[in-house]
Structure formats: structure tokens, C-alpha cells
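Here we start with a single chain on its own, the form predicted alone, put down as C-alpha cells.
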Amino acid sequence: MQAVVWIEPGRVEVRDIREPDLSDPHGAIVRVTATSICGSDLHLYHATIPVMPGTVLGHEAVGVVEAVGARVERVRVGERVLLPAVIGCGFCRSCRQAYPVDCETLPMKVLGVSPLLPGTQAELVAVPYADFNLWVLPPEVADVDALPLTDVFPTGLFAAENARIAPGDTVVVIGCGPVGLCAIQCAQLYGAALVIAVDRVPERLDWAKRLGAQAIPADDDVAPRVRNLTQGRGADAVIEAVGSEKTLHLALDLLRTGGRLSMVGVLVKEDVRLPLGTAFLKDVTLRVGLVNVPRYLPALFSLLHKHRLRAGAMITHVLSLADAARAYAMFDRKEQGCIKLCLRP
């Protein structure tokens, strides 16, 4: 089969290589129907997180199970299923608390990170405990308005909830990428009154502006540009989607006194420095992690169906996974507008 695979620092390559086999009486085999390039598949793009040459790339799918283990019982041969970016086992504690990052058996949570878990950038991938980490698709649901429930809007649900957005707030969201325009649209479910959004990428702001966000471009006047739409004040709650010691102080700057910080972006260095000065001066709350997302996905479904998100609207390229390195390219670099990147096997 065909799969997407690291090779070196800003390289990949589609290579033929093993279709995966059904050992694991838990597990299923899925022939993946679209699946995309997300923020942190960049991080082992360019080898800023530790990455071994010849790994399968991804960790959002949808698509069709074609096996199933003998222990399977839920999920069945034939049916259109998601897969969440994060999986567990299912049935140690911390999966039944829904927190599968947490997970005590699997010694990997995320597909496509490691050999040990190959990703979902392939025409087949094989998943783990099926039961837990298979969703089955109504078909009404097209699989570009399921690929961000896989993990995009989860995380910018997780970062809503985090923010403890209440209505009335005035929200800023550092980071227009895909998660951070989802944290925009859950910003709003949760009832906030402004939402300004800030970005570097003039197509990203405008993105922002369609979905009822204050945009401004993030240069030195960004703070008192915040603190102009706030009376002075600053933001009731901030929402970090970039991952950055940059961006971390920045938000900071940006709260009043008494606000909150959910940052959700993918650091990828230990010694970030915090401004702690800051914080305690003004009495911050900050909640930082990395989303479950088996928990968001029944209110998530139940918005889409309800059409209170725009999900596959974000979708704004579609390629062959044979273009997977052409796409990588045109991802990273902000292309032609590109938001969000599927890929089609």
C-alpha cells in the first residue's frame, strides 16, 4: 500500500511499503477515505519533535473498516468511521474517565508519531482497540465535515472550555490556523461577546473575519489595539493556538487582571520561560494540555448535526495522497490560502 513516511527534515515521500495485519483481536483495519496534514504533523515535518526515518505520517481519518478482531464487537465490517487523533485502551481508569492521553496500556496515544503507531496517512491503517477508538459516521456526514471533529474542533472545544468562556466575554485567540479557528467558533457557542483574533497570515485573518471575529495582524500595536476594543481593561479570557514563548508572553500582556489563558498550541521546547511576575500580579488562571478528544465528540456531533459548526467549510484543499509532499510543502509555507489540507488515498 501507499503511505505517507518521514525521511529527513522538510522531506517525505509516498512509498510503497507492508499493509498492516490483524493481530490484535481488539483491533480493526481501516481503509482510510480522507485524511489530512495537521499543525503538529509540522513539528515532525521538520524534526523539531524527535521523529525516526520511514514513520507513516497522520493522525486524522476517516474512512471504511474493512477487518475486525475477534473481540471486536461494536464496530463492523463496512461501516464509515472517524478516528480520533488521541486513542486509548478503553478500559484502564484514565479511558474511562475519557481521558485516553493517560492511557495505561497503549505505550502510544497518537497515531503517526512513531514506527510503534503508524499514522493515517496511508490507504490502510491499523487502530487498536476498535470499540473505544472507532466512531461510527451517520451518512449524512461527508467526510471533509467529519475530518476536523478528528481533532481540530475537539482541541478548539477543549481550549473554549478551558478559557471558561462566559457569555459576554471579550475572548482573543492567538493563532488563526485550522485549531485556532475552531476555538473561535466554540468561543461563540460558549457566548462570548467579542472575539478578536490575531495572525501573522492576511488569508488566516480573513477567515476569522467570516466567522465573526475582530481581526488584527499580530505586529507590535496588537496590545494596545486589545486594550483600545477593551476600554483598557484586556481580554477576559486568551486563547493560545501557536505554541511559542512569544506567543505564551503575549497572551499574558493581553489579559486583565483576573482572566485566563488556555493555551493549546504544541510547544516543543522544556524551558520556556513564563513570566510568573506577570501572572501573579495579575492573578491569572492558566490551563495548558494536550485534548481527549473522545470527550467532545457526542456535543460536537450533535452540533454539526444541528449545523452550528462549519467544519468541512475549513477544508480549502483537497489532494491525491500521491501529492503528500507537494501538499506538506504548500501547508508549510501557507500557500494559496491553504487552511486546512485533505488528502484523499
Ligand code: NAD
The other form holds:
Amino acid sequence: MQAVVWIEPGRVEVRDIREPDLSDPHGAIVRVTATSICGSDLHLYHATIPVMPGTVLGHEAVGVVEAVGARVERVRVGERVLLPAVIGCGFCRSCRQAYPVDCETLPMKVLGVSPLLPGTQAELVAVPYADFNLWVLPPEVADVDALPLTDVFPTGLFAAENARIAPGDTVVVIGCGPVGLCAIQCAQLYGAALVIAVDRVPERLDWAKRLGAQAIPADDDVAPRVRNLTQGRGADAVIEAVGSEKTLHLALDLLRTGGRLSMVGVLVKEDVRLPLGTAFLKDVTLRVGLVNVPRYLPALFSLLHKHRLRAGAMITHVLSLADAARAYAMFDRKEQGCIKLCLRP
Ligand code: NAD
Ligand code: ZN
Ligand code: ZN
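Form predicted alone done; form predicted together with ligand NAD now:
Complete assembly follows, chain above in first position.
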């Protein structure tokens, strides 16, 4: 089968590899109908997160169940399913509370980051603990609307929840990639009166504006502009959706005293400098972490059903899986107005 394989920094290739087999009685094989590239895949693409050559990438997918193990009870062959970006066993205490990030059984919680758990950017993907990790999709939910629910929308909702937004708040979202654009929508759902969006890419700022945010280009003097918009106080909450030290520092700078900093951008180096003095004097609450996708899916499905989310609209490009190398380069460089890409095997 065809799969997207990491070769070296800045290079992926579509290769013919062996199909997964169903040795796991709790597992399933899913035929992928749509998969996407995430900002998190870019960390692997550039090897800023360590990755082994030969790793099949991808953790966001929608597909059809091809085969199930002997002990799978809830999902059936032929059903259309969504695969959350973070997986768990479903049996342990953490998973039973919908916190698979802390799963006590599975050592790895994300597909497509190691050769041991091949990813979703392939024709077929093996899914452990299928009863917990596969969500059957209602027929009216299109693949392109379901794809953002695998990761970026749950992360946007997690970011807004961690920002403890109260009605009337001013919230800054730094980074207007798919995660940031979802965070803008979720901040509004929590009642933010003003969302200020910061990014370097004009097309992405245009998207933020269309969602109702006020846009500030990242190379402008962002801090004085935010102070101006908040009567000199600073923002009640800042969501960092980039994953860089520079934007972490900017986030702290933009907050008012007693503000909340919600960081979902992935910055996993050990030597990140956090200006603790500033955080201390500002009485800042900092929340950071990996999203527990199942916690947010029921709410997101309800919101999607009631047309309260702009999900599929974020998919600006649909390409064949065979074009993955070009797709990675386009998404990495934010070319051609690309927001979120869908790859079709
Ligand atoms: P993306 O690369 O499409 O978006 C990042 C955006 O940040 C881009 O629009 C880019 O122009 C902007 N940016 C870069 N430098 C900037 C700067 N100095 N100032 C302002 N904007 C800047 O990626 P994405 O898919 O939106 O993901 C965003 C981040 O969220 C990534 O770090 C990803 O790994 C992370 N993520 C975290 C979780 C989680 O569970 N915490 C889940 C999914 C993704
Ligand atoms: Zn993702
Ligand atoms: Zn578990």
C-alpha cells in the first residue's frame, strides 16, 4: 500500500510498504478516506521533534473499518469512523475518564510519530483498542467536516477552556493556523467580547477577520496595539498556538495582571526560557498540555450538527496522497492561501 514516509529533515516520500495485519484482538484496520497534515507533523518534518527514518506520518484521519479483531464489540466492518489524534486503551482509569493522554496501558498516545505506531497518511492504518479510539460518524457529516474534529478543533476548545474565558473578555490568539483559527471560534463560544488574532501570513489574518477577530500582523508592534485595544490593561487571556519561545514571551507580555496564558503550541525542548519574574509580577496562570480529544468530541459533534463551527471550510486544498511531498512543502511554507490540507488515498 502507499504511505507517507519520513526520509530526512524537510523530506517525505510516498512509498509502497507492507499492509498492516490484524494481530491485535482489540484492534482494527481502517481504510483511510481522508487524512490531513497538522502543524505537529511539521515538527517531525523538520525533525525539531526527533523522528526515525521510515516512520509513516499522520495522526488525523477519517475512514471505513476494513477489519476488526476478535475482541472488538462496538465498531463493525464497513462503518465510517473518525480517528482521534490522541489514542488510549479505554480500560484504564485515565481512559475511562476520557484522559487518554495519561493512558496507563499504551506507552505511545499518538499515531505517526514512531515506526512502532505507523500513522494515518496511508491507505490503511492499524488502530489499537478500536472500541475506544474509533468514533462512528453519522452519514450527514462529510469527511472534510470530520477531519478538523480529529485534532485541531478539540485543541482549540481545550485552549479556550484552559484560558478560562468569561463573557466579555478580550482574548488574544497568537498563530492563525488551523489550531489558532479553531481557538478563535472556541473563544467566541465561551463569550469573548473581542478576539485579537496575530500571525505573519496575510491570508491567515484574513481568515481570522472573517471569523470575527481583529487582526494584527506579527511584525507590527503588537504589544502597544493590544494595550490600546484594552484601555491600557492588556488581554484577559492569551492563547499561544504557534509553539515558539518568541511567541511564548509575547503572550506573557500581552497579558493583563491576573491574566491566563493557555499554550497549545508544541514547544518540547527542555531549555525553553520562561520569564518567571514577569509571570510572577503579573500573577499569571499558565496552562499547557496535549489535548485529550475524547473529552471534547461530544460537544464538538453537537456544535457541528447545529452549524456553530466552521470546520470543513478550513480545508482549502484536497490533494491525492501520492502528492504528499508537494502538500507538505505547501503547508510548511503556507503557500497558495493554504490553511488545512486534506489528502485522499
Ligand atoms: P501551523 O503551522 O499551520 O500554524 C502556525 C501558525 O503560526 C502559522 O500560521 C504561522 O504563520 C504562525 N506563526 C509562526 N511564527 C509566528 C510568530 N512569530 N508570530 C505570530 N504567528 C506566527 O500549525 P497548526 O496546525 O495551526 O498548529 C499550531 C501549533 O499547535 C503547532 O505547534 C502544533 O504542534 C500544535 N498542536 C498542539 C496540540 C496540543 O494538543 N497541544 C494539538 C495540535 C497541534
Ligand atoms: Zn494534529
Ligand atoms: Zn488507557
